[in-house]
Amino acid sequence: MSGFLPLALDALNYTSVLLLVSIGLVIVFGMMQVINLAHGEFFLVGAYAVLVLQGLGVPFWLTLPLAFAAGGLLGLVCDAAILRFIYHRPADTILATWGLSLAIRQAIVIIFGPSSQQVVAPLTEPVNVFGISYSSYRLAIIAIAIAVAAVVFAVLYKTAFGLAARAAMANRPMAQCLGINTRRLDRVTFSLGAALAGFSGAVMAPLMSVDPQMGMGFVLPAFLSILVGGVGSPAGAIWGSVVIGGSTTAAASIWTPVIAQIIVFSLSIAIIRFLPAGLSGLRRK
């Protein structure tokens, strides 16, 4: 038990982070069919927002909603300036978001420099969990991820906006015929996805070196999570994050990180091969 519990907590922690990152991706792709290659850079913006705000003396817990707002505002600007003109051309959105990712990353390098910086963690004392010492902030991340996921799913499944969004996910032309303003939904959805990415970066900033490349390490696992879980289902982000987060942590504890990545990629390919709709497709069957 003493060896299994830390591994289980680490897996739960990594799964929680992947869920925070991937839930924004799955909403944007599921509703808009946009593969947002700039998602990692919105993550980056959230982390740097915390860095700047802490430098101004703002308490860490207050920086989290401000980082959420910063990511959402940047997403709104990108939507208004670029993406709204090419939503009907999926291949062009890939190129546009890739260009956005390069532009945002280089802007960060110009403003803050290429070197890594540190954010002060709000919780530093370990806590006792069933007889083992574990990071209190990592436990806080798990609680934050569960709370954020609960709020997002409540919005999607308990509100009129969520009903309209799910209708657009299921059948966009029919939703338009029913009078749903899909253009406004696109704007809000992309902004929400960017805001969730910024929030994720803010939450992870105390555990990582804040540098212009930090977002890249989460984008690929997040994409794998939504492919494994199912791109058309918001709930698929949960199942995909559990599979990718759990298998990555377990494999890395036994083998080297490189071998762990090979195992996770092989597992993902197998799931996608035999379950094209992802794990959420099992429920629909």
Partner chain sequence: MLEIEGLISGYGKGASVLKGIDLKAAKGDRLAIMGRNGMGKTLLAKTIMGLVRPSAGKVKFDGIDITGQHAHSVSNMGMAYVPQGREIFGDFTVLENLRMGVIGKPGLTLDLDRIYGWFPILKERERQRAGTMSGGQMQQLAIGRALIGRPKLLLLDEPSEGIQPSIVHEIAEKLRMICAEEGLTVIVIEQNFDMVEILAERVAFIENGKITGEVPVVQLAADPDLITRHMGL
Second form
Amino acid sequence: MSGFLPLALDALNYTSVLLLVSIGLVIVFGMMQVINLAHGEFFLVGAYAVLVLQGLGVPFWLTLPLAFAAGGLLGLVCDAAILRFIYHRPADTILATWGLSLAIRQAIVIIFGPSSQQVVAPLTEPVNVFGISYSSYRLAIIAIAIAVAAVVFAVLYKTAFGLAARAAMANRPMAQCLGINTRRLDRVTFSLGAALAGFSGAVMAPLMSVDPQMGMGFVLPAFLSILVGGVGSPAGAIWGSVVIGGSTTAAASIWTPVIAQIIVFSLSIAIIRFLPAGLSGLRRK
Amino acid sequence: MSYRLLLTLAIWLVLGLMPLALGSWELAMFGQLLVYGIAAASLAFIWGEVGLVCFGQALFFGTGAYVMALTSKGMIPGIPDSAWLGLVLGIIGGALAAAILGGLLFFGVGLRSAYFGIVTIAAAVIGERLATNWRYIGGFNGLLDVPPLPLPGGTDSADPLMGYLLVLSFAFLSWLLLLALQRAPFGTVLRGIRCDERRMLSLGFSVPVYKLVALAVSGGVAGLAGALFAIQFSFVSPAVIGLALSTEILIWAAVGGKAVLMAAFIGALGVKWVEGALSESIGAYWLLVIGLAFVAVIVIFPHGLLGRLLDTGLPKRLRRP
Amino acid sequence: MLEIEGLISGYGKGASVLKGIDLKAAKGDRLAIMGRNGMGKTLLAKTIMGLVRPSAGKVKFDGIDITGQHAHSVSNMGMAYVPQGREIFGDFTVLENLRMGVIGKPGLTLDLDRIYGWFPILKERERQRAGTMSGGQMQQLAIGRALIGRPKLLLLDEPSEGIQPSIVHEIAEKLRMICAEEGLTVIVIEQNFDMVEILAERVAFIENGKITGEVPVVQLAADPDLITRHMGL
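Structure of the form predicted together with its partner chain (previous: the form predicted alone):
After this comes the whole thing, all chains and molecules, with the earlier chain placed first.
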């Protein structure tokens, strides 16, 4: 029991951040039919934003909203400079995000160097939960990530913006015919997805070594989790993150990370093999 | 004969005459570029014909390279240490890796094509990590001292001229094979699948089998390129199987022309040549530049820089009157 | 209200399906467009709405040239579209579908009572998932969603499709009443003469991408052979 609880908390910690990253991928896919391959680099930018801001003496908790803003701003710039010319060619848009990811990652290498750096966690004292000692920062992340995800879902399901966005995902031409400017929605959702990735990078920065490859490493499971969860609705991100986050943490505690990765990958392939619409497609049957 | 076909043939002629113009060191360097060209053409085949964007082409390339190295070093139990056998097994290995991936993804309920990209990314990352952690195949350091391919007349592929001619012949043969497949009824079915998969299914074509075979052919040619790479450099390392090389292959094909074999081939030669020329002066900026250039090509030239110029098109019987 | 001149349009590159359409509808007109399948009726609607960009010709709406404008701008200028197949959002509730009619239009409030007055069934089903309703109810929702945005012109594409005849009659009567009440201009693409007879005043026939003639509805009702002749059957 004493071994299980920390593991469960680790899984929850990982899953909750994975969820933030996955929501961004799902809403961008829903809107533009594009899997944003630069998502990992927005995550990266968030982590480096914390590094820079901490260096300037900005308190950690303040760097989180700033990382969110940095990711969002970069997303806006990418849309304005590139994606708006090719949004009607989804296959090319995927490639363009791939090129963007390469360029952003290399820009980070040029500015900060290829080696890994450390970000100082704001909470270092472990706390006692249910009789075990556990990192208070990780607990804080769980709370923050779940709160942010809840806000995002509230925006998507309770506001006029969310209604318009979901309508555009379900039937883009019809949404246009009802007066919705879908191009503007594209831009806002792409930017929101990037902001969430940036925010996730910032909260994960103290737990990972901050280096130019960390983005891809973190976002790859998120890619799998949106496949597993299904891209049909934003809620699919929850299912996917739970499955991928949970299985990764469990497998990594038993085997080496490489074997764990292979197991989780195979599991994902098996799930999408039999459920092409992902786990969220199950409910609709 | 159209001027595009003439241009394509002229390119082969120029490549064949290169040994007259280049010294032995330059020739060896140029031979390496041809290997990348084969890899790019293998990607262009699956990309152009079936519309599948494979982000894991290096997986097939790397499988070919590792199989070649392991066989010729006599490290696969029960298989004699022959370099020629290694080449054959390298091709089969690449094709098999592709067939397994295709078998997982194309059959049953099938996969949305947008998913294909990220599944191949994940496969490439895992392939590289697996190679890095697998002690027997050399782990992080890879395998050194891969022997050259013995050639008739007592020479071998380590000789610059013979090595160049060997790679050039394989490049030409690969091009002929892929072009023949494009122009055969097989290619017509593939293009039908690219346009409307469901309609082809309802016309009675087994779409998954066609896609699988096409991917396996592409994987086999990529495996050949990998095997040739192993002989040329006489070593393999996890880098030949990973995402970075996959990305490079994708960029070569896209910059040259994703749907035209020759354009992708030249794209690889061109990009690699520019990289070689610039890498000393701009160093780390190269990846930034090529990333942005790639985006620019995607936005401005969706057919690639050479796609229209080298598109030999279809045989007359398949064209609209 | 709507003037179309020499409109040429097609799906994809090359072949055009509409080969020079000329049409006019004044304010308050109720015009039906009839023609056989494959004559480009739906394409005409999509081109007017801005979903398909014409290769030549002009569309003027309320005196303003809207050729090549995006669908959302056209919608915001007061054109409402009830497309073929209704295209309601099946996963949304009825209420959410109605809200979709106004959220893209600045300054409009959600005047549900007006819509529920016309289509009481929508009030009853307010919280239900729209995809679970019958064809006739979905059609009423699609019309309600169009009307709640206070349009000047209502563009309907095959509103009778897949609906049983008694309901078609009912919907047609209701539409006529609403249009008269609101002074709406109506353009209805339809194959069902029941709907056309009740709703429209005149009929334009489309064949091979061109308008081949215009006939007042009363004349068609008196002489059904005219329809067969005009539709080239």
